[in-house]
Amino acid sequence: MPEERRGVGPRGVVLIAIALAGVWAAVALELAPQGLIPSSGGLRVARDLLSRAVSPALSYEAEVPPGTTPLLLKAGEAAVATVTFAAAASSLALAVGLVLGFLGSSAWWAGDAAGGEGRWGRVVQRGAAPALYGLTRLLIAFMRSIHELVWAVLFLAAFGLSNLSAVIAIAIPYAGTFAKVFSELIDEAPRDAAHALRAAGAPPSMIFLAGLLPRALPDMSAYAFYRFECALRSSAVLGFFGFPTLGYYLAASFENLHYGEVWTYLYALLLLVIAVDRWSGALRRRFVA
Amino acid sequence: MNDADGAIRRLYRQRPRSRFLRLSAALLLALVAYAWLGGDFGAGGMLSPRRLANVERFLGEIRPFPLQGRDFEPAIFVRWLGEVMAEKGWHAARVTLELAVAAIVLAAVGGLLLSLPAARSWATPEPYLPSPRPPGRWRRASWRAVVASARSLQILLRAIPEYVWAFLFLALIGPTAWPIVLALALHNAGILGKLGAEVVENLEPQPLRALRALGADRRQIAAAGIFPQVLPRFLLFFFYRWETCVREATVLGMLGIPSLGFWILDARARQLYDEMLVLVLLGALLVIAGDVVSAVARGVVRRAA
């Protein structure tokens, strides 16, 4: 009879560690399964909102003035101003983290791409290079460590509102991610081609143009555009601090308890997020076969 | 020499092309083309003058209050470091933490539940082996409903942001901690939800086969065969998703709970723009550690798999 395991392996340690940091944090936040129960103004609130579920508003729910354009058009308008941020948002962030990943992958400064040969290659070997790959994952940390509505609320005591700074609050943190998770892939992508190309004497520019990122850019490509759906519901959120974005308005129809309203907007945002979604996954699917 | 070129150029026509890629190569071009013309993002709206005076006091009043126009000195600049600290910056990072793991183990319990209807492979009226009697068109019409609402709600979870589904709880149930929790509960369970279905599909079926013909029931292969294979995977995706937990408990507080977002917030409100700037650094601090708790508690999980 095989000797029958005793104890606790570590994944049985890393689950009741988790365990415990739950029960930890409930009884800190005072989490009580009453806590969840609405009180009658809840309750009153839920029933409205949830009953307008199946009948979002097709018309506004409040006498506008003349000339107003028609909800339908507004919601509209509201969700091509909430890909227009994202777009905008997310090109921005894969042009600054491209540059940043490739600066922030290891394959990139491993010996033959920054080097040369001579004094000058040597200097650029063991001072300039590993200091400007320190320097550039601690950049891309601390450009991710900041959240976008966080660098939003930096921008708007700065500046004011302007929809740039929007742009640039949702770039920077998606910057930064793109960073990490492209100098992660291209240092993991598969090495063969780079190793040929390397026997038959190629520059160290080339390895890496043509050996290493062709092997990397499905992985890139899929990533980016997940990222870009991630970018919609951030243009969305950004829209609770005044940008023409799908929040502006179902914060505001939310507020005026035009609870149709608040359907349009939530169902114009999960047709937005549920079509990239889909074009998404069919990309990888013909990508990464 | 030639035949070589003539080689490439052979290869270089077979290339697969994709009408797909490339159509929605060009649409993704075009997006983005008409979002920079077309999206009123030009620079000079955020360098008028106006705005440039706005930045310098901006700048100006980031610096601490007892050092602004005076000389830098270390002393007065921690005891007032210190006072920040103590007045809110400690307990506002103890709550954005707790936020944090609270929803992620209630996000894990959710999606671990979600992500079995939601594998084709499990979620059928015959797992793993064929069953003696085939199964009738309703049940198998059933089934196919069962695995279609799992992955409805998942999507449904996943596509509506955290931030959104904080502010419609924040109606329903009060200002207490319950809204942003159960908005990253919610959220993130749809995440692992799906991942975890994919993780389920994938699996080896042998195990589950050998299992379901010593007469195991779907329950059984749940818990003794599949719990345990995808238990690696599953906290992988665990401790990925704890990591943007904490980004986002930071920011939900904005809408009325003490995490560092609404002292955020509230800083900005009174125009305490040196405070404002600590707690943002403080969260910072908060996400990468954060970060490197869950890089190490992946590689624990990765040596013990």
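Numbering follows the first chain given and starts at 1. Bear in mind that the values here come from a model prediction, so they are computed numbers and not experimental data. Compared with the form predicted on its own:
- Each of A171 and S51 is carried by its own rigid part as the chain changes shape between the two forms.
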Second form
Amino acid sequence: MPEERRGVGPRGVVLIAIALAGVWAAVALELAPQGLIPSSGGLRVARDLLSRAVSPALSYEAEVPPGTTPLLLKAGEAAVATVTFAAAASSLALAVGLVLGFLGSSAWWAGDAAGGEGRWGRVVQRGAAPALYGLTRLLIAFMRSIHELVWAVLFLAAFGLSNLSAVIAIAIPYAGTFAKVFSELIDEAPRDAAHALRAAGAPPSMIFLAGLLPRALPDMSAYAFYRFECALRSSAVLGFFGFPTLGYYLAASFENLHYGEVWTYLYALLLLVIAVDRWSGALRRRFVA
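Same protein, the form predicted on its own this time rather than the form predicted in complex with its partner chain?
A single chain, with no partners or molecules, comes next.
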């Protein structure tokens, strides 16, 4: 029997490189355990905040004008607004991500997938296809490289506090992420059905749409549900910029030291994420599995 090869191996080299990079980063940033020791004031704030985790507020902790919406109802309205922003941004990002993921998939441009075998097909393959593929991948990288909070600051300065700017701020980086993941899932999908259609003489568009895309669709759908859950958190965070989501009321309560209200809004967000997770899990089991 051949002697077993011993050594670190490629995966071991990668893990060692990651560990060394982590040590170097800790030294460069001068990280030390002493940085986790809070001041007396900070420790008191943390204690006061955490102590209210078991007793969230059911009503406002300060006097409010007559006719003010009750706290729990206000939390529900903020949760609905959070879902609304997330749904609008996710839908827009999904539509754009599908198009860019299609154009950024090498499975479409490689071989005889794009254009066919005629003269014009060869022109597309050798000229237009590489340029369009490269520009699409560059656009995807650009959209992903800027966080939604940076887009929110930019749009807030340019257009003011508008719901559309908040939706677009989330949709741009999410569309880039959708496109990247979708293109990779399409490229990594099994090719047996596509090869069978090609052998039967099917046109390139049919090969892609009927032989390749359906094999990647379950994973694409599952990832789309996961990104919607992420959009909920992004939508809540945008409340810190003044948009009427859960983050807006959470920040206001924290600034006023109303820690019971803070936990009320935090638990509303937690319940929202759990509900969406259960809902998306049920849909995945019904339509994707």
